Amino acid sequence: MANIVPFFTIIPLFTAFAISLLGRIFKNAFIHTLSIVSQFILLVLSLLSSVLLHRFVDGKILVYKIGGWIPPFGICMVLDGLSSFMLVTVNLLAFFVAIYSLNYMNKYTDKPKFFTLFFLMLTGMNGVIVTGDLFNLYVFLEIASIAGYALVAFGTEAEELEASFKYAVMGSVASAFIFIGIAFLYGFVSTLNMADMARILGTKTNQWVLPFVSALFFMGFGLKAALVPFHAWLPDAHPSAPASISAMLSGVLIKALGIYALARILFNIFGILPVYSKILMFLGALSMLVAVVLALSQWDLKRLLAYHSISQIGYIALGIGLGTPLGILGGLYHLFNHSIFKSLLFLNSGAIDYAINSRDLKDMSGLRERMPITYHTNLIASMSIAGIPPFNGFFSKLIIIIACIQSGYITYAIAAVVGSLLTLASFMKVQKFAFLGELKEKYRDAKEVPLAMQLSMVVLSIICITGGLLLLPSLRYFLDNAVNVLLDGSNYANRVLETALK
């Protein structure tokens, strides 16, 4: 079974270079063909992992070892709840959004560059969520890095070349202080295996160089997902990006490059220690509230969601950080709802933009009028991200207040319902200024956008009302194993290598 781990990359890089190759002899069709498919196999693999994992692994692991070499003198994958759960995420997502590209990507002219970036950008976050490896983390991380720099880029314009070469010199500031933490680790320990390191580490008394390393990764890392006060190239990143890609930035990069990799290090290398809980609690604290203040003043709607983005990572901040069962199921599985309402307000976003070519407030009216699936779709995901019941964002958010509240941190919890507070004003005025009203007279030929753009935003919606349903006993595995994962702690060393040797 652990065979079925390198295909999270094989098969979106293979797609990748088949798209590059071929894409302009066999044009549209192909590209389309070959995109969904793959995509298609990819969110197979990643549901039928997640239920094969429980169901039928021994410890809930699995070890894939390249070349047949045991870990660590080998490089190896590893495949355990919280892998899982992230690849079930990243790829559903992407599924979804690669279906909405068909249709709007024809605003833009090159469609096989845009599959081709797409898919280095997925095989970039599918590797840093299945290594076992902490220097071909740093690599995956720049295959999908260097890609969103281009993907953000790839309209072309001014805004667009000044967004992308922000979000570049930031990015690689991060990855220069990643790539520093990794080197001055790996002196220490003379190991790259992630597991192996966190057996090593936990052998050593003098543990100099954690408390340096530890903050060159959470400023990387940090900036990577786009924290407070790590924050400024997001705001510009996200809405020069065709929508589409700034649903993947929003839904799962920042994520999977910041979150996943900081709490994957944090406690299962290092052994979450008191001092990095109140450094992750303070800064999604110190998100939340900041980037919803300023969300509030935006009228260029990409770049207001651009702003809540930045606040409801701070709440799967502080919930992880948090460290309890209760705070990290909350944080995990407001990792997953804000994937899904995040993106779909952006994809919301696009079809805006691609039906009346604005993305200003103040310029629009009454778009209820001629797009009903594009305003119903987007008052449901306002409603998730708010935090109304029922709908999923309810659920994750009143988990991590009532764990904040058990942990004694009673601030932090009155500042995650004022900053839902905060994000349901925000929205009520997207609702108001873009869709009620009179419909103004130059977008009277507004209609709604095409089948397959509808369909992602349709699908998405729905996951919004029936995400409470994970809580479900029969369903709850799914979070449950995610939440061991990191409990577990740097148990994660003898996991994988007790794993890698049967």
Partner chain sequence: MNIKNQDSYTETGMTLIVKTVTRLTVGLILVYGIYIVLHGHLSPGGGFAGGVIIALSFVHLMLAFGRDIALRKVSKNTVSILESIGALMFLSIAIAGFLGGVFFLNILDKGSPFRLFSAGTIPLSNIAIGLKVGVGLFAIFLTLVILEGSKR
Contents of the next structure:
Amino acid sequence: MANIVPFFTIIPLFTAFAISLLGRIFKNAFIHTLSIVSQFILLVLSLLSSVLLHRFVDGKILVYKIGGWIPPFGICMVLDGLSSFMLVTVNLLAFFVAIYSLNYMNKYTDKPKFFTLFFLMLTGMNGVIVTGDLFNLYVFLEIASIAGYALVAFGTEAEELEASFKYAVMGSVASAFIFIGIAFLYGFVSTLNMADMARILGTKTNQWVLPFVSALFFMGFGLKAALVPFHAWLPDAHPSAPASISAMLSGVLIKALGIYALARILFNIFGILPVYSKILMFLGALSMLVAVVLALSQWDLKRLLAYHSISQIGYIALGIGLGTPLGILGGLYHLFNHSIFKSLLFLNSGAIDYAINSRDLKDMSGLRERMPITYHTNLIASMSIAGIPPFNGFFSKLIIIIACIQSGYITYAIAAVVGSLLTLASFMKVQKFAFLGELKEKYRDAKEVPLAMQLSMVVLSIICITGGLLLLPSLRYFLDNAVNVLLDGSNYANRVLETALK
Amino acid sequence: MNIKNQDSYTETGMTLIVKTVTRLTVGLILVYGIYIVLHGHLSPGGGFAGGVIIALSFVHLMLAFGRDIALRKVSKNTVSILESIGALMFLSIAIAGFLGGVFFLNILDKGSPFRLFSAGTIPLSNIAIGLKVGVGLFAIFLTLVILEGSKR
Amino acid sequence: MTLYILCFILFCVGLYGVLRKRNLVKIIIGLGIIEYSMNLFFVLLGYRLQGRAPIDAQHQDILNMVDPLPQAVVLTSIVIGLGITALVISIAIRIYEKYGTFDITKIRRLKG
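Can you give me the structure for the form predicted in complex with the partner chain, which would complement the form predicted alone we have just seen?
Let us now look at the entire complex, which starts with that chain.
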């Protein structure tokens, strides 16, 4: 059964190069079919892995030894509850973004290159999620990041190039911090396997290197996740990319590369200490408030959404940083929900851009009549992100706030509520300026977007409405398995090494 | 021999001395790169180092003779096709491990150490990497040159 | 120890280049210096006193090898560095095409 694990990196990698090789020769239909089919296989595999892991696997962990080498000598791939949760999130979103891109990317010229980079980015993200080796994580992180830099500059307009340059420089410095952190850890424990690292760190009494390394990792992964002191690149980079890529970047890239990697290292390798969780919570609360205040004054639609990404990442970091079962549940659940509704919002902004060729909120008004599907899906997504009751965003925010109160962090709970209210305010602004009001004369003949774009927006909005069902007892294993992995802490080492030697 | 009608490309590129030396050495550099790739499993070097040397031989050609002559030898399309083939080759060697049951498994006969034909799939992987790196690095250089040239 | 401190100084030089210089090309050079310093640091970590290159050769018994793993890791990291440098340089060339300058204080079309 462990044989499915490497396919999460094989399939996108193969698709990427097959498209770059054959995309020039065959027509668009071939590229479309290939990308949708392989993306669909990935989605099915990830859903399957989640179900199989819960039903049929003892210990809920699969370890795949690449080349048959036993860890720590060889690289291993680990699929546990958290990995399968992240895989479902990433691949679900990537599937709908791929469908959306079929039509949307007609605006740009070079479709084969776009899909090559898209699948390379997906390879990187899936690789970061399934790998069990710290340096391998770094390599996959760089693959995803480099594809991301190139995709931000995909339109090669002046602003996009500028944003991409900024992103690339900041991202490289972040990678340098991560690499130096890995180097220090290697010097300390003489292994790169994550499980073995956790085991050896557990046996050492004098862990003088850990505070220093964790500071480096906080800087590096914090920059990748755009937590507030390190967020400067995100409001430039995410709006500049094509809308489908903004959805991927904001929806999953910052979470897989930033939050997931940081949580995996802090919880499962270092074994979470109170001081790390305090730092994580403080950064989370800070991002939550600062970014939402900055978002209020934005008039560029995509830029506003980008600031909200930082703010929502703050909620996730706050929830995971709490370290209690309820807090981690809230954080991970919000991670899933945010990836759905934030990408839906970005896809909406792309649809508006596609129809009327503008991103300025002052410039658009009354689009409700001309673009009913976009309007309704946008309404659902706005209410989800603001935390209005029946939608998924409400439940995850509620869980995070309850968890804060339960652990005695009243200030953070109040901050979360205030952040949520300000989010509501800024999305009411979006609704008022973009969709309500008088239709402007020049947009009289604006058309609703093509079918594939509508389809992915509608399905994502349905997930927004039904996302609350994940809390039902029969479906809760999806979240609970992920939470248990983080709660398990350094016990991860024993589970991986025992499973590998079996 | 008259310099003027010797070649159509005397106007572009560097001086006659550089061109002559390049013509003599470029083949040697290429062969040396191929040697490094093929001996990757026995001596220091391997796919990446050899690939870089192979790419440098083409870069050398381009620097001496100018962009158009080098492009006539290796076009941009060929480069990008070869690059993808290199990547797919490496991936298929890795996938071939599934014949033995495991991803990346070395399925071929390992032979005795320090022989040219030994180490199973490692030399094949080295060739794939060498192709990918050599062509990829040349493609990077080519793109930068074309980018630079289109501006004027 | 001196070598590690020199590595750190090199890293600081690179960081200074990235943070303080206004020319895009100098920023890229700064990135390159950061890249080299971290590679150097990782290779140094694997060094043993009187160690020799970790190459298994015929008719030779090498008892005192340096750690081969950092060398493999650094080779990968060099490749990644090459990719980033190539990408950033091509972006810089395109920026020069659009703005006509390498000065970052003049490349400011994005606000905030």
